[in-house]
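Presented below, as structure tokens, is a lone chain in the form predicted on its own.
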Amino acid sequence: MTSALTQHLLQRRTLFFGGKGGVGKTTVASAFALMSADRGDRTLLVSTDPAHSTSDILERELTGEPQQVVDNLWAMEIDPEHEVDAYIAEVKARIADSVPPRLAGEVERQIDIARISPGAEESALFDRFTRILEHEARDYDRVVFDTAPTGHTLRLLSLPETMTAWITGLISHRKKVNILGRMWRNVAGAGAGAGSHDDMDDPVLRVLNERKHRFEETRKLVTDAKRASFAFVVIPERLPILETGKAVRALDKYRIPVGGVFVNRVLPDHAEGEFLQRRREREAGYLDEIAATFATHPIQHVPLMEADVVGVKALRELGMVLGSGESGVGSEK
């Protein structure tokens, strides 16, 4: 019998796995992606976590382009530094076609300053993120994002709304500049120099409109509960529970659907010993807290495995647990 949470997620085409650093988020995301592939769904696993743990867990050196791992499973890791460099290079190339040569040097200097400004990395990652959803995702039945730790991910997922508003303002400003330019040329005549006579001929405005459309489509996707879902991974400890609770409320604010919560590393019933018994008693209180905090979402307990989950074989075993929900511990809601 498939667990309620897993069944819910398998009905969505775009999935996000998130959580506090160190809770096993990458492991659960990788196991789920492999389970999806074993079911016959062409699955792409995308890591946006700078730690690059996905390569270690899959025992495969991943790059920024999809690589096949096993039948029906491809994986890739996005390098934030590389994405920022590529993003800045693209901006410079586009600006070079629309800025007078006398201003090019100063514009490039300002762009280089922006390279190290707060938010530059998130903007570059978001640009790559939207391109994956627009292009690579077409070749797969399901895309599973293994996201960076919670705070970084929340900033990334809030960008569809904030970037759309920001770029709308830029478009409005650019149109006003074009209107003033046309007025000036009408008054000054040929001596005012050549320029765009139509917004459709403006390369800057064209790029802004293209990006606005891409941002709007991304926002539609991540807020569509029938197509996308966010799953949190948490462990029965105080700080991960508090952080995940805040994250769920933040996603609700941006209308991003939360599919449920995987409670990872729950002590199995067969674990014996006085030390483990004391831990189990303390753990029971945290499990009750998780059940109360996320009472409106499906919850699935995932047992603490006897060995590190590394490699396809171990991930497949964990995937079977995720799929069946028969972990021998906990409950589902």
Ligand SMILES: Nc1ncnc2c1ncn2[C@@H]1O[C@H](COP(=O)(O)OP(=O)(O)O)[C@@H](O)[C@H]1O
Second form
Amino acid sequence: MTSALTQHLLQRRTLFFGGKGGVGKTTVASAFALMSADRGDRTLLVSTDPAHSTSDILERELTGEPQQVVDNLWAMEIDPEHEVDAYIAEVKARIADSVPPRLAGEVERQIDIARISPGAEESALFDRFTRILEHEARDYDRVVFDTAPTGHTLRLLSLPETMTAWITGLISHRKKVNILGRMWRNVAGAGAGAGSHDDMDDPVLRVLNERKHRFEETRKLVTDAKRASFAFVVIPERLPILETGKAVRALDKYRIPVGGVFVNRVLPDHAEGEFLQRRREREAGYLDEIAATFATHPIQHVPLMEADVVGVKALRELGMVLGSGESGVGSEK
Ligand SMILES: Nc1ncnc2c1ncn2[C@@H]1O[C@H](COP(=O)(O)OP(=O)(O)O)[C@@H](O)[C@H]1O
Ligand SMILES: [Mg+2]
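Now the other one: the form predicted together with the ligand, given that the block above is the form predicted on its own.
Shown next: the complete complex, the earlier chain at its head.
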């Protein structure tokens, strides 16, 4: 009974829902998470939307820590701004421990500049994602991420690669500094350095290595097609189709597995009237375009509901459709 796309997703532990703003990511991700929970899988829904729409849709005040919503369903909302502040504070604290006091002021200034640079929010969010995947994932059968609009999410998911390269560079730089230090001590005599200074007990190098290891682990996880999958939500309109097509190609490039595409807000067959008939004709063109754009991925249609989808009852109704719904024209890989 279950559609190919839903079946595929229910066999994965880590799911990401993405798509252009307003297409129904939060709605579909929440309905999916609830369906997963109702089947008996302990499910954690994680939202990174600063607009708190998950709280609205679940009719519950969510926080940065998992909260139980119904049997087997927990939800949390990560605030990107707050994450950046916490991340920066942590980096400052760590650096304060390992940098000579005379340099501390300059280093702090550099970090404050980094705080407002593009990418700071992504690094902080990514750090949080990594921790959720490392620790919280152990307590759940499935973690469902309701991610921010496409551009943002893509940068986030491509970060393990960028970050690994970046950190590898920092590590080799740091090692060179250590080697120079050793050479200097050899030349100047044993008393010149502050005790032994092997790579092994260099705190900066240790932190960098830890981070590198974590990024690599996350990278392994998000690219493991048996464990993770990325589902897109799109609507039958021109711009969302274009943007999502680009996003899918980008994820393919980063070898992040794309599970398929939910086409949301499809006019239901029972909707009648001349106006709707004309809309349906326009829609048919876009549905063909979607089938062609995502031909190698499973596609599933989600009908436009009569009212906004709010509350557990409405989400369950939508979840039933996700579970058994008519699938689109797209074929499986
Ligand atoms: N299938 C649907 N039928 C009716 N309303 C929907 C449907 N999907 C989403 N909506 C409504 O559209 C609005 C935006 O959905 P939302 O999930 O918040 O989008 P996004 O997370 O992509 O920004 C919400 O008011 C939601 O209730
Ligand atoms: Mg949303």
